[in-house]
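Take a look at this single chain, the form predicted alone, given in structure tokens.
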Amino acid sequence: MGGGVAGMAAACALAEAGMRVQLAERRSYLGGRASSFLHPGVGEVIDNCQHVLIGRCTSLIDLYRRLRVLDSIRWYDRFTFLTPGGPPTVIEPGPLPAPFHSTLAFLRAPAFSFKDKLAIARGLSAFMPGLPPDSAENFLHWLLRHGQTSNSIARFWKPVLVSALNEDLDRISVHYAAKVFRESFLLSPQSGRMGIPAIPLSELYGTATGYLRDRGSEVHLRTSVDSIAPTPTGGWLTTTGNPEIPAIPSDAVVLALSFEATAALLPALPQNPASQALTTDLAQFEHSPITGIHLWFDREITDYDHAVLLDTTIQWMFNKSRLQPAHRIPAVGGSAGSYLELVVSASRSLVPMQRQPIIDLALQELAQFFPAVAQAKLLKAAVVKEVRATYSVRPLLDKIRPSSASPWPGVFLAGDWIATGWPATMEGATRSGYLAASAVTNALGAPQTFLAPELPAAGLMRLFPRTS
């Protein structure tokens, strides 16, 4: 139940294991929050927000391999940080062994002073031996306690982490902050490379429908869950809001829903102390928003595929004309137009703002990095606010994240919010689906493991024990 990344991962794994799967999704498409749609205001297919992955996302890469869309991911080893009017800072691997493979690039980085670089090196070195446990301390407090400069926080720690975890530094768990930096900057060059889909997200994940049907399973779109009840024979009967498929009998059920949708469904299930505890835990989850600003210009604005934008509200620029060539708009006046997506993570300040002020702010800030904006004509624009984009990775959140097991035998949980060892990411969602699929096969007497092997550490990082 649920056709987001978690539900697709569970369904595809179980279908590959020879089980007949019924995948039900209330929307008219698969992908959940990782999807695209035809925006009526601009007449263009756009992603609901920009999604990326890193090389460490081995289970997500495994899912892409299953769906035969791995070739639709473009990989990057270079990260460009831009300051208004200043020279670019390029962080990329060099000849030194991990964890020092990016050291030479950091030493050359004009965005950071020598004092900043010493502070960053000192901070990153704290994560070399392993990940600190989840505690009540937030990451901003940790940074200040470890002597980070204001500039290193503003130009390195904050843009990387807010983009990766979609939360403000003073609301982020130290454990998951450390995980991001250890695996993106220290573990190995391959671990930290960034993958960006080269096709719209719904096209990327829509291939799951054919994958499942080819293996004797079914996909039911526009099919919501009304209730789930045990049957006398030990199975489950799921009633839906789809009149064509009013009920689905099954031996097992995977609830691959958001935490709030799962919480709404709990009263319809048999009650017991464990279900009451789950209800209490789910009530403590919170959301964090992302805002995507889509701009179409009559000319080329930049030849960067993507860049981190520093000292502004906008945090990332993705050049969709280059990343997804099908989005390249027709030539205007002899010049090729361009389509950019700007991303603001943890965008609470933008949520109450109207569309036009957000566009005006974006154009003003974008012109500080790319002078061509001042001469360009804005052809159209769209603002997409995902108010419930991710859950907030707060300190001590792991204490309330449930496992794939549920309070009911034969019912299993999936979703990026369950205990996977990962934060709110596509990798976390995929792992949750694979863990739920393993739990199903174990319960039905044919145990299998679906999680992909971890990416090995490289260089000197092999001297340290592997962390989850």
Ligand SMILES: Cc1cc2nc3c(=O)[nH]c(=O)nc-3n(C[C@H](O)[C@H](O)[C@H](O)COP(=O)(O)OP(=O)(O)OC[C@H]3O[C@@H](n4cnc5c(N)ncnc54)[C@H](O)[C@@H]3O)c2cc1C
Second form
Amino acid sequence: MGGGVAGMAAACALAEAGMRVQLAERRSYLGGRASSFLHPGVGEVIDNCQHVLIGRCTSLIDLYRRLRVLDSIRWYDRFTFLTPGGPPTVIEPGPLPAPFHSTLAFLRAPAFSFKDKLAIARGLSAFMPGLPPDSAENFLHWLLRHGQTSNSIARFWKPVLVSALNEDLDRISVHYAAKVFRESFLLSPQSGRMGIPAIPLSELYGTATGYLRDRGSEVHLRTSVDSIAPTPTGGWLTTTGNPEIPAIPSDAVVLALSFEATAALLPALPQNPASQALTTDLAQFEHSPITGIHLWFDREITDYDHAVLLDTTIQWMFNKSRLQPAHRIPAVGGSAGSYLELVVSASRSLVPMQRQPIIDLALQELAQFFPAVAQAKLLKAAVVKEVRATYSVRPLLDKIRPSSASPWPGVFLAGDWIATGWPATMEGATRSGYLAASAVTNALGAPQTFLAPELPAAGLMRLFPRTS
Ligand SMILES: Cc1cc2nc3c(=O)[nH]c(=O)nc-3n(C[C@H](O)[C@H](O)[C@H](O)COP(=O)(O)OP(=O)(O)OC[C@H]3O[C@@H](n4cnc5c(N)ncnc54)[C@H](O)[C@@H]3O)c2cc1C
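Mind pulling up the form predicted in complex with this ligand next to the form predicted alone we just looked at?
Starting with the chain above, the whole complex follows.
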């Protein structure tokens, strides 16, 4: 139930294992929070927001391989950090073995003083041996306790983390912050490289429909799950709001919804003490917003495919015309136009703002990095606010993230919020789906595992095998 990444991962794994799966999704397309839609204001299909992965996302990569879309992911080793008017800082792997593969790039980085670089090296080295356990401490507190300079926090720790975990530093668990830095900068060059889809998200994930149908399974779109009840024969009956498929009988159910949709459905499931406890735990999850600002110009603004933007409200620039061939704007007469998406994570300050002031702010800040903006004509623009983008990985949240086992035998939980050891990401969602699929095969007496193997550490990081 639920056709987001978690539901698709569970369905595809089970269909591949020979089961007949019925995948019910409330919306008219698959993908959930990672999807594209026709934006009425600009008349184009756009992604709800740029989605990226890293090399460490082994189960998501496995899902892309299953769906035969891995070739549609473009990989980048080089990250450019820009300051308004300043020289670029390029972080990329060099010849030294892990965990020192980015050291030479850091030493050359103009965005940081020598003192900043020493502080960053000292901070990162704390995560070499392994991840600290989840504790009550937040990451801002940890950074200050570890003598980080204000510039290293503003230009390194914060931009990396806020975009990876979509939350402010004082609301992030040290354990998950450490995970991001260890896996992106220390473990191996392959672990930290960034993958960006070269096709719209709905095309990427829409392939799951054919995959499932080819394996004798079915996808029901516009099918909202209303209730789930046990049957006298030990199975489950799911009722839906779709008159064409009002009831789905099954041996097992995977509930692959967001945490708030799961909470909304709980009253329509049998009540017991464990379901009461789950209701209480779900009430403790909190959302954090992401805002995407989409701008179409009459000319090229930059040669970069993407860049981290420092010292401004806008945080990342993705040059969609270069990243996705479908968004190339051909030259008519003069030069080709371009389509950029600017991403602001943990965008609480933008949520109450109107569309036009957000666009004005974005243009004014973008021009500080790319002077061509001042001469360019803005052809059209869209602002997409995802107010419930992800849940916050607050300190100690792992204490209440449930496993795939649910309060009801034969019903299993999935979704990026369950206990996978990953934050709210497509990888976390995929892992949750694969874990739920394993639990289903266990329950039905034919156990299988679906999680992909972890990436091995490289270089000297092989001396520190501990990852949790
Ligand atoms: C703006 C934004 C940017 C992001 N950027 C990144 C990124 O760069 N990299 C990354 O890895 N992750 C990113 N994420 C997070 C990522 O999108 C999510 O973690 C992941 O997609 C969650 O998948 P899910 O299947 O767990 O949940 P969802 O995507 O929420 O899927 C749940 C599905 O259940 C459906 N549903 C709900 N209720 C019912 C019902 N009663 N009956 C039937 N269906 C129902 C919903 O319509 C939905 O399709 C981003 C998210 C957002 C919003």
